[in-house]
Amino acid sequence: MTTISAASPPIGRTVKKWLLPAVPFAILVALWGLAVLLFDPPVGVLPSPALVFEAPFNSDPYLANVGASVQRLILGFLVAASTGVVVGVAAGLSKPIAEFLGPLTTFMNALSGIAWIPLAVAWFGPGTGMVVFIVWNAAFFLVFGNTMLGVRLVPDVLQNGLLTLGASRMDVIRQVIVPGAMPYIMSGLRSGLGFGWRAVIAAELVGASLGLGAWIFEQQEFSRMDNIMAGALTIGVIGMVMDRWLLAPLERRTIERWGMVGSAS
């Protein structure tokens, strides 16, 4: 007789969490080889599947770029990630400096980003260095603001009764503040890394030889839409890799752990 482990979770539930988000994919992908396979349109125009999911293969630079693009991604937010929240945290516990800066972080948040590559261009030059200033650029508001609300939320009362027990300014920091904004830390982070991965394809199509960006661009100069498109299913796959089996994992344990939502196991 077997038996079943009431811990095991059901196959229905399992299929859905894995298969269910496969199926808009395969669907676009279904009527894309249909539009293909109807309309025969040139290859410079619209490849099949088959030759999109095959140029990465049949291109020596693709893994190349595609490690830069990612370096660079991974660079540029760990410092944006750093900065913003070690500098929300201090901005957060002070009201004046956090209302003194909340109209300066809605206006970066708003201009951050691409909007800069023209000067991060003049300032740092074509390359590595720009793009990781655009990334931190794009990334550290987000964090900051985040952080700094975050912390402004955490309630007066938990501080006072740690401190009430003879803690320490640091205790309180440590053990109050800095985990009661962790949710919110956790929401800038991962709103951060997918603005930060935006902002590297768009600073490497204008000021970088290498990167997934530059390639895109340069594969249009041969009318390589196989390439281009196969770039382009890169970045969206990087991005939904990132977002879903990376920071939203821990986004949602980090809500758990401090008593927001109950698990749902």
Partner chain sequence: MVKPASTTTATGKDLGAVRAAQSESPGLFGVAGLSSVIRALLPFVVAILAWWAIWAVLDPPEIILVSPASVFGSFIDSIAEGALPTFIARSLARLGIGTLIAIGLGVPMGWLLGLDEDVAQAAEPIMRFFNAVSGIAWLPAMIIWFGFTETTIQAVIVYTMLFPVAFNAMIGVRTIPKRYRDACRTMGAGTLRIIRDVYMPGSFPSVMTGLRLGIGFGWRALIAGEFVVGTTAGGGLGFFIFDARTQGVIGKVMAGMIVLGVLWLLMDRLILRPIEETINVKWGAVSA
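What would the structure be for the form predicted in complex with its partner chain, given that what you showed me was the form predicted alone?
This part shows the chain on its own.
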């Protein structure tokens, strides 16, 4: 890897930026392939990389399961994001209410998501409703807590400035409080989605017949390790794509645009 670093800056750096991260993946796949060749383990214990990469194309329910999981995640997350932000802003506007809800939020955060699965199964029965509730539950308290905190941290002086200039309460909320709290809202949303996605998988593992979690758990009964590993890797790819390519850039842009509310513009 040190040899690559000798390349000339402009083109070399771009190549390096893309090539370098590929190296560990390549090594890992090579080692995996080699291990399969050398030790020849049963397919049910460790299939070859090729088998795992083919699995999605050979398995009909793959796409339906991916679709079901992603759909549940999006649904639950949208509800969590909207309720979390709205309720969080409302609660954050009042200091006593925010202080009152603070400890409760911590407590709920501590057991959000996965710990609710048994109760959710009792309430909704197995299936989509239960999984969506769990996603909502996993994400809501993070979004709510962060939003409330972000609102509380918007300096009063900015609100008073607008009020002095004749703005209405609504104007202040729209133009000062929500933008001011935006960096916190975004980081709440981002970690909410991360916890939400893990919660989808866990909920499906024990309480659904469709979805990636249900699928890999069912494949375990048939020792279809190729499908299990394909499913697990898919879970990783989806989680990473959402976080790195959707929410991280959004968060960065939000912080760049509104993050410095306190000090310079």
